[in-house]
Each structure stands twice: as structure tokens, then as C-alpha cells.
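Here's a solo chain for you in C-alpha cells, the form predicted on its own.
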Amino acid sequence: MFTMTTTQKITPELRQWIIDQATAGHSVTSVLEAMKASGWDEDVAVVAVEETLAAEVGRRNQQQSLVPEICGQAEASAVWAHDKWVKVLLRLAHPRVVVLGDFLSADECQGLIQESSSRLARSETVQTVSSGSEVNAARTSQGMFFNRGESDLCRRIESRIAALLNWPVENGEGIQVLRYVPGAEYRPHYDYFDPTQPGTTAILKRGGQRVGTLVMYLNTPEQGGATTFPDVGLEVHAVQGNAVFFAYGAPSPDTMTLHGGAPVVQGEKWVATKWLRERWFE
């Protein structure tokens, strides 16, 4: 933090510090309190924060890609992603949702299932109160995480995702594989980390906010198991090899990315999920 002892000058270093605090999930109030505690005049602090954040929002709005985006032309029915053509089956502008066909081959789907089967455990959710994780009644699947680049198969799929979404491999979490048996579900939720929770600051240190999600379907359940978007009444059926991508440029319900995994009725559902972060995920 920059302590002012003589003049109250708003420097580039101070502006960068304000941006860093906001990116880490700190509220405007907490930033102002920290500045005042370091000797800043309240009026000067307010001006510094307001001007800096307004300028940063404008700068980001001018960038081509603040969040992962499907590469290629908006009207394209298929896009080249690293090593294969991927079909574009549906696009929504708000929320940013794209349904993809033939993203994974049948062999790749089976490979992920085989490589993950022996490592499954009861799925947990991130606990933003403490930055840990916990078993949650809203999520009744089994799952596991691969380390990023853990196997040849993971590396190939991660490279395809990076090319498809124009987002660095390093900015992604490891692939998570989930298995849902009959009756298992994941109730509607958001994938971003709630910036108002005390544990979020620690979570964001590993790579910033989540800004996009890709759900890949590894099999086709006999009945049920769709990915639902309640805010827009959209249901994406789980079809082997297909995927659904959605992005959220801010940790806010305004993104309309509330989504869930409907209960599996017959058979079982296997999915692989990839979460994209703002920056390098450690």
C-alpha cells in the first residue's frame, strides 16, 4: 500500500494498486478504508478510486476479448479448434452460451472415463466463506480433478479448448470429470466466486476470477441430466461428444449464467468440465 505523508498525489502506482485490489475481489468500501488508514484524505481517495475504476472499465470494454470467446466468425456453423472442426449448434448473446457438436471423439470420451474412474470421490463445492471445499447437498455427483497437462489426452483436449476459446492453456484449471447416477443432480448455481464472501480473496490469488466454463458430455444418458439455464429457459441435452460453453465477464447475476445439472432419470451421466480463469492458474 502507498502511504501519503506530504502531498496527496494520485500516481500511476496508486492507480495500479487500486486496480489490483478490485481484481482481487475487494469492495470499493474496503479499498477506501485501506487508503484512509494509510493517511489518504477521504475526498482524494474517493476521486482516485472512482476515476481509476471508471478508466479501467472503459479500457476493458475496448479490448476484443475480456472473456473467452468462440473463435471464428459469428455466423460460422463450424470452427477449427487446434486439431479438428467443431460444430456450432446454437449461440445465445445474453447469456453468452454456445452449444457445440463433435467437440470430443467417442475414443476421447471413453479415455477420460477410463483415466478418471478409479479416482472418483463424492463431489465437493468451493467454500467461499473459508476458501476451502465442502460436501454440499446441492451437488450429488462423484468427481475428480486431473492436473493440467497430466496426460497426453488431457494435453490434447486442453490445447483444443485454448484454440477454440482463444484463451491460454495456462489460464485454465485442470479438467474435472463427474459421474451422475440416477437421481444425482447439481442444483442451479453460478461458477464465479462470490466477491462478497471472505474466502474469495484467497481463492482469487491462484488465477483470478473464473470467467468461462466448458462442459463436455462423455456419454448420453438414457433420460434426464440436461444442463439447464433457468434464467432463459434453456435446456442443453447431454449428448456424447457435444459440449456447452458459457462466459461471464463479471461475478454478477446480471450475466444470467445461473445453471444446473438436472437429475439423471435413467442410466448415468459423465461430464468433463473446464473452468477458465482471468490469468495464469497455479
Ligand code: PD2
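Positions refer to the first chain, counted from 1. Between two forms, the rigid core is defined as the largest C-alpha subset superposing within 1.5 Å. Nothing here was measured: the structure is a model prediction, and the numbers come from that model. Compared with the form predicted in complex with pyridine-2,4-dicarboxylic acid:
Ala262: CA moves less than 2 Å between the two forms after rigid-core fitting. In the core-superposed comparison between the two forms, the C-alpha atom of Ala272 has shifted by less than 2 angstroms.
With the core held fixed between the two forms, Glu51 has its Cα displaced by at least 2 Å.
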Given for the second form:
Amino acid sequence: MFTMTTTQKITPELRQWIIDQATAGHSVTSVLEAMKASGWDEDVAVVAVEETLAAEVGRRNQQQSLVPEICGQAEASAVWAHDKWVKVLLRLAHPRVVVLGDFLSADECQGLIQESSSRLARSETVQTVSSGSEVNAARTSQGMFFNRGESDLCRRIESRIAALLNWPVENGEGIQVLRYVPGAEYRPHYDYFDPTQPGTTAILKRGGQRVGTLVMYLNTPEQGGATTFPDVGLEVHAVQGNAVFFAYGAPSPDTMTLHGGAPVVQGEKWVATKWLRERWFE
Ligand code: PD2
Ligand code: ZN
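The form predicted in complex with pyridine-2,4-dicarboxylic acid is what I want next, because the block you gave corresponds to the form predicted on its own; please supply it.
Below: every chain and molecule of the assembly, starting with the one above.
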């Protein structure tokens, strides 16, 4: 602790000490008591603590983490995301997977289905060999992309995702909607772009790598259609309004984020996917 000598000057060392105490979990009251016991005038101590902690909170809020992450406390069973509470149903550390409940309302799910259905076409996968896209037997769904911010509904969901994952709206691709009929599937794949493929350099110029995925379930298929993570034997069942988030800090199988959409057995499956990029995706 920095003992008061002749002046009551708030030094960088004192500020750092205050931050260290708060980070270690000491209450503001106990920090003030320690300062007073060391000879600090109470009013000066209060100003020093208030100013230092306010500045530090601001600085930490501005810091963007390296990958999108669920905001809120590690043990929390619900997090506030822009305009609603979202349930946290499962957290896995490696791969980084979080299953969320009540992410979308039934009306929002229905709205996304309605706004997308007339624009669906056979899904394509990004062709990292040429940087174009192609129809692929590994992906037998139909799909479409909204532009980012295309409708009120898209904007609201995008703001919720940005708040939930502490990741700028501008770093997100437009929401993609997929429809699977019985038998349709999305075989296991990684969502990042393979750095060894020649087309990847061109793809990365627009927003950099993908670093996280949020798959939102727009309906509940009668049977089949889970999102699977084969490396860890995890199956996330498609339940309307729920979502699964996974992050990958590097374009590498070490992230264990291999995942697929299991074949739908009965009924249809509708999902909306949001891919998050490292940088502004224009
Ligand atoms: O629909 C799914 O469950 C699924 C599975 C794997 C979606 C995606 N990947 C995707 O959109 O990337
Ligand atoms: Zn995927």
C-alpha cells in the first residue's frame, strides 16, 4: 500500500493498486478503509477510487476479446442480451460450445421462416479452391442469406447476438436460413476457411476468418436433425427458439469444432446461422 506522505496526489501507482484490489475481489469500502488507515484524506480517497474504477470499467468494456464469448458471469444460468434474458443450458470448455434457451421467441422464428421462404435455393458451400461457391452432396438443405440489417427483425436479432457474444454487429455475416426436409443433412465440417486452400486468401480479404458460429433453431423437427460435434460425442437437439454457439480462435482442427447437421428423419428442420468474422465484414 502507498502511504500518504506530504501531498495527496493520485499517482499511477495508486490507481494500479486500487485496480488490483478490486480485481482481487476487495470491496470499495475495504479499499477506502485501507487508504484512510494509511493516511489518505477520505474525500481524496473516494475521488481516487471512483475515478480509477470508472475509467477501468470503461477500458475493459472497450476491449474486444479475441473470439466472441457469451457475456455475463461464468456460472450464470441466464444472460441479458440487448432486449431479453437468454438461458444458458450447457457450457463446454473444449470445444467452446454453449447451448442457449429462449434465444428467439416463437414469433421471431416464424418471422424468419416467412421472410426467407420465397428466397430459398439449394444450399451451396464456399469453394475455398476458387473462392466461389458450389452445390455439394454433403449439404442437402435449401438456404438463403439475408443482408445484414435487412429488416427490423434481422436488426433486432443481430443486436441481440452482438450483445450476447460481445462482438460488433459489423463483424457478422448476414443471417443465413436453412431448411432441411427428411433425409437432408449437413455432413461434419469446420466453419472456418481452410488456410491451406488457394481461394481462402481472397475470402479473408472481406472480414478475415470466421471465429464463431451461432445456429438458431426456428422449429422443432419431429425426429432427427441434431447439430452434432463428433469429436466429443455431443448432440444438440433442435428445439424452437434455442441456439448453439461455438467459437474457434484459430482455423485448426485443434479447436475440436468439427460439427454437422444430422439427417432429419421426420418433419422439417429450419435453422438460422450467424457467422462471426474477425473484422468488419462489409
Ligand atoms: O443445421 C445445423 O444443425 C448445422 C450444422 C452444421 C448448421 C451448420 N453447420 C452451419 O450452418 O454451419
Ligand atoms: Zn457449420
